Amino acid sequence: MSNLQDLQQLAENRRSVYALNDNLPVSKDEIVKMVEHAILHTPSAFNSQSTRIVVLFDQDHNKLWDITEETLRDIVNNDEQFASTKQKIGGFRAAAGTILFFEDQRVVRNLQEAAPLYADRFPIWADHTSAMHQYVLWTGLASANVGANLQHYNPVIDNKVSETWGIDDHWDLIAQMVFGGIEQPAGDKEFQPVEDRMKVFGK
């Protein structure tokens, strides 16, 4: 199998699956030396450099997900209505760890002032550098046989994650990601039509 067919395989490998369990097919240091190749090598607009990530493990993983649960209780104050949203927060509980990925607005605002003509693209470019930092942990997490989804909990639980683990002010959160050993893998997945999707011209 050639590289490309590699990369296509792998991409194609990269779900979202949702049934997880705390038992990883790889060590830790395996999971963490992952998220280091992806800071290092992840491209970024302007070569920003700006993603920050925390990798929390077992308790630290499941101390997200009870501030998750405790936030969210307070907003709903419905045990029927809630009940859904804690069964969801438990199945996340049930994982190995989550990564988390921030953003460095020290940088961002570093850029706008560096190159004003620019300013307003600046953080949308930055959650670009964000989603593909996800995107390439994502595959490798695919590639070593680790399920994995991606949340998006903020801003709600921003404050008590940055006072919990004593996160940088000027680090913003953009997403959580689940991972751990696969219980149970995805299901099929519908596509939309290529040909109303993409465009070519001049072949």
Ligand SMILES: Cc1cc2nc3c(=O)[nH]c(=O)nc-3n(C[C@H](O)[C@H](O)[C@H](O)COP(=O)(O)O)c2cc1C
Second form
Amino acid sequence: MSNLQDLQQLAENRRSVYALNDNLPVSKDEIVKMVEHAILHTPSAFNSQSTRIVVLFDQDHNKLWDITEETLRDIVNNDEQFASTKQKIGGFRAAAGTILFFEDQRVVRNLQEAAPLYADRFPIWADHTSAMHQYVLWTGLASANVGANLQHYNPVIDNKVSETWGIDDHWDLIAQMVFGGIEQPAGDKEFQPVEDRMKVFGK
Ligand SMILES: Cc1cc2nc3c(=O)[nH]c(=O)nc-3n(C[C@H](O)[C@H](O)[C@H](O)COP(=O)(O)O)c2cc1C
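Having looked at the form predicted alone, could you now put up the form predicted in complex with the ligand?
Now the complete complex, all chains and molecules, led by this one.
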């Protein structure tokens, strides 16, 4: 297979996997190295390197989902209405770990001051930068047979997350990627027609 076909195969293997367990097919060190590699080699707007990542395994991962459950339970304030959310969060807790993606707002503000012309763009580009890190790690995890799904319980969990893991005030939580052994792979996916979604000119 060509490099491109290899890359495309890896891209196809990346799916949202929700039925996860804590039986990782690779070591925790390999996951940590994957994150280090993503931090170094993923592009960022203006080479700002604004992405910050926290990896939670085992008890720390469980703690995140305890925090999320408690926070949402307090908001919903009704056990019956909360039952399906509780079950969903239990599914995340059953996984092996969670990667927390942050963007350092101090870096964003410095860029805004240095290049005022783009001031309103930098927060958006920081989100794009985070998304690139998310994608490369999601695909990287899939390549190692580690299932993952992407969650967004920020901002309601932000304060407790910062308190619990001593996160810098300037780090803004963007997304949570749950990962683990694959209990059940993702089902089929529906695709909207490619021709409605792209145009080619001058070929
Ligand atoms: C920007 C973005 C945000 C997403 N947010 C969530 C989310 O909050 N919760 C969730 O379960 N899935 C989330 N997803 C996963 C999508 O629902 C999923 O990627 C899509 O349905 C396609 O399925 P696939 O990942 O299996 O290819 C998100 C995906 C993207 C790209």
